[in-house]
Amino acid sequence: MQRSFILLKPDCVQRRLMGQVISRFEQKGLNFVAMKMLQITPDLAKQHYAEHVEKAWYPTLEGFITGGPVVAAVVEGLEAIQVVRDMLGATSGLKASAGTIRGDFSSSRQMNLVHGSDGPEAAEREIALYFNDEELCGYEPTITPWLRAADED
């Protein structure tokens, strides 16, 4: 099974949009192995972003993640790293398309509702950032056998 850090970030919170995006996640199979809400500081966002500090938009963006809570969360599936990146959709909620949660809640190019991992290394990075290994509870929910058949590991 694979791992990936979600973020709903403060404009899901704040449009009280978390349990949606939750459900959908679950509906599609994925397990959520850790969650918790926070307020992201500066130090964080500086490196949860760290790609991206030098650039001229950072301040707008820091001000942005560090402006009210967030969710953080690890989902675990199959393939979950490029399951949750379709679902979100295309960066812009303006270019995401229906039926992807930006797509069907997300109007701005900027405030997308969702930060999804893009990549394993990125994945285990973040996972490190905002959760230690006793904060991870792995677990086989008992409708695995009606989500994937047995050989898809």
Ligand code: CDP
Contents of the next structure:
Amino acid sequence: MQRSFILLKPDCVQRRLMGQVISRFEQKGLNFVAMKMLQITPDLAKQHYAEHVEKAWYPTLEGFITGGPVVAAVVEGLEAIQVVRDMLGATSGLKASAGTIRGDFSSSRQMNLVHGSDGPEAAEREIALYFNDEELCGYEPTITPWLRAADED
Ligand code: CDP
Ligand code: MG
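Coords for the form predicted together with this ligand, given the form predicted alone:
In what comes next, the whole complex appears, and the chain from above leads the way.
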């Protein structure tokens, strides 16, 4: 069982796509174990996107990601990190395959609606950046026996 951090970016909130995006993850079988709305500060943006702070395009990314409320969440499931990345599609909505969230809803390299952790280290770091332990609500969904066989883990 693995946890991944997802962030519904300001374009997702403003375009009223939160429900559709959350539904896709739920329909896939991922389990939401934490969620909150917040406004990202420039300081938090620099921590979240530490690997990109020196890039030429970082200032416009910071303006975008701090420009409206976001929804931070943690999802849980088998291979959740890769499953979420595959569901998001390529970074640019113009390059992302049809059927992915970015491919279906975004026509932008920057305004690509949803962030997802790119590996186990990033997931751990990002979950800790947005949530404390008491905010993580792990539980066993009663539907699990109808999502996969008992020996699949
Ligand atoms: O989100 P992902 O891991 O697919 O892409 P990234 O290369 O790690 O970039 C992080 C985020 O920066 C992207 O999701 C875009 O929102 C933004 N970005 C941008 O504004 N301009 C670029 N040239 C590349 C990425
Ligand atoms: Mg990335």
